[in-house]
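The chain below stands alone and is given in structure tokens; this is the form predicted alone.
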Amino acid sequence: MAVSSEATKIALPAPAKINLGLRVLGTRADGYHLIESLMVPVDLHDEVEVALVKAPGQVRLALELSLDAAGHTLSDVPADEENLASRAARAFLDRAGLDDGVEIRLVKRIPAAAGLGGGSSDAGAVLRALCALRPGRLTPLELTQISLAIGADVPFFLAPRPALVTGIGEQVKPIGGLPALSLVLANPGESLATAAVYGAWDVLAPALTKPQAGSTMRALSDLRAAESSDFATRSRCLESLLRNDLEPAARRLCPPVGQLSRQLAQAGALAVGMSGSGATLFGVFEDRQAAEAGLGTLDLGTSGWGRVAATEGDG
């Protein structure tokens, strides 16, 4: 991102993400969960505008709430210092020792608490913008440290592109060559708190099959090797790749997750996955036309929502 030395304002898209599989490999002594996941941005974006102002130490947020795919006004998005975008700006100013003020304009389109990383993406966009406006003030290590303190998904959004994410979210390895995927995103209209889902996983874990590190990359290699026109093989590869260890916990807390997963399969999806800790499901379809047809068959009730989307590449 090229920015002139006189620039005081930057506008950036903040993409949602899906998890092409999420394996929980264990729990650290401090309670944080170790994961392995292939995270990929999709073409659903918030808009973030960051401006430096002469108001030392102040962080101001202007929040604009859009409608979700069902026409409902987005809710559960804090408009104060608890918003992750505001926290990111505050963390950058404090760590860099700057006497600037920051004004943020945030247009929300990504639903909150949906497993799509909307708040984390907003925080990542703010940090990217401030790094461009005040280059060299933080080292890459410092940036990773403050991003991880904001949220486990934020390090991925420092450079949102397909990546293998491991550790507790701080180890991000870009992955090239991922085929473009046509998707239907679907949500039953219920929020799931990440902490609650991981708590339910802790209870269920002794009865679950223990995943092995590296399983995500092995499944991805099989998908890369499959011919794009061989939908049967691609379906088998995707089914292996899209395993999300948190889904049994999410289904226990929110039974409509299971019902919606079955609907997507019946709608013709090659494979169905759950993003993050839910409750958003996604079906992978042969192409956009098939995805649009599949979306039309879903019964989402009065509170659920669905939309056609596509993965974004290396960028």
Ligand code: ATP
Second form
Amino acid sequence: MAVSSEATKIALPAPAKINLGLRVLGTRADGYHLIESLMVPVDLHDEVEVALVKAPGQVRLALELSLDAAGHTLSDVPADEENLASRAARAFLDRAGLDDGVEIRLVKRIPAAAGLGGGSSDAGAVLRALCALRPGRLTPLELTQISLAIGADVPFFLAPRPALVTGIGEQVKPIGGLPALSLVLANPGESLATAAVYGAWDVLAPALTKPQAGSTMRALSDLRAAESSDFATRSRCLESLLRNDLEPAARRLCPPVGQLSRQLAQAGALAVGMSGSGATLFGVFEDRQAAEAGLGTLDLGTSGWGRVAATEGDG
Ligand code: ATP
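Taking the form predicted alone as the starting point, write out the structure of the form predicted together with the ligand.
What follows is the entire complex, opening with the chain shown before.
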């Protein structure tokens, strides 16, 4: 992002993410969960515009709610200082000791509470914009600290590109050269609160799931090795990469997750995964054409939504 020294305004896209697998490795004494996940941005974006204004200490948000993929208005996104975009601006001003004011224009397209990280991405975009407008005011460590205090997914969105995310989300290691994936994103039309899904995991899963640190990169390397193999072999490798330890908890809270997952498999997906804490599922297809054909076969009812998407790479 090139910015002249006099710039006072920046517009940038805030991408959604999917999790190509998510392992829960344990729980910290403070209740936070330790995870391992390959997170990848996708071509579904909110738009964020950040302007510095002469109104010391003020953070103002203009929120435009577009329709989500099912044609529903995104109604449960706060328009006040609780919005993660506003909280990010406030945290930056406070930590950097700046007496600027900040105006944010946010156009929401990413469905909320869907496991697609929309709010975290908006916060990350605001922080990236403020870093560009006021360079050198915060160190990378300070930025990671304030982003983590806003949400565990926000450190990833400080530089959204494919990355292995570990710890509670603060350790972000870029992974180059991932194959671009053609996807169908599908959601049964129910919001799932991240805290509720982890709460259900706490009750359900520790006894069932063996923590498997390191299994994400092993599965990725198997997948890369199988690149020119037949459908069944690639499908098996991809399935093992996409294992999401939160899925049984999400299915317990929201049974349509299981039904939609089966539909995506029947629609011809190589493999099906759940993003974050759900309820958005994604099928990985051979190419965009196969994804479009697969989407056409889904029965999403009146409240569900689906759309074709693609992962974004390093650039
Ligand atoms: P994650 O995958 O990071 O756990 P998510 O994608 O499931 O999160 P978000 O879309 O980030 O969830 O929204 C979760 C909640 O955060 C929403 O229900 C909403 O009340 C609140 N929120 C605050 N700011 C925003 C924002 N800018 N966009 C969306 N939701 C926001």
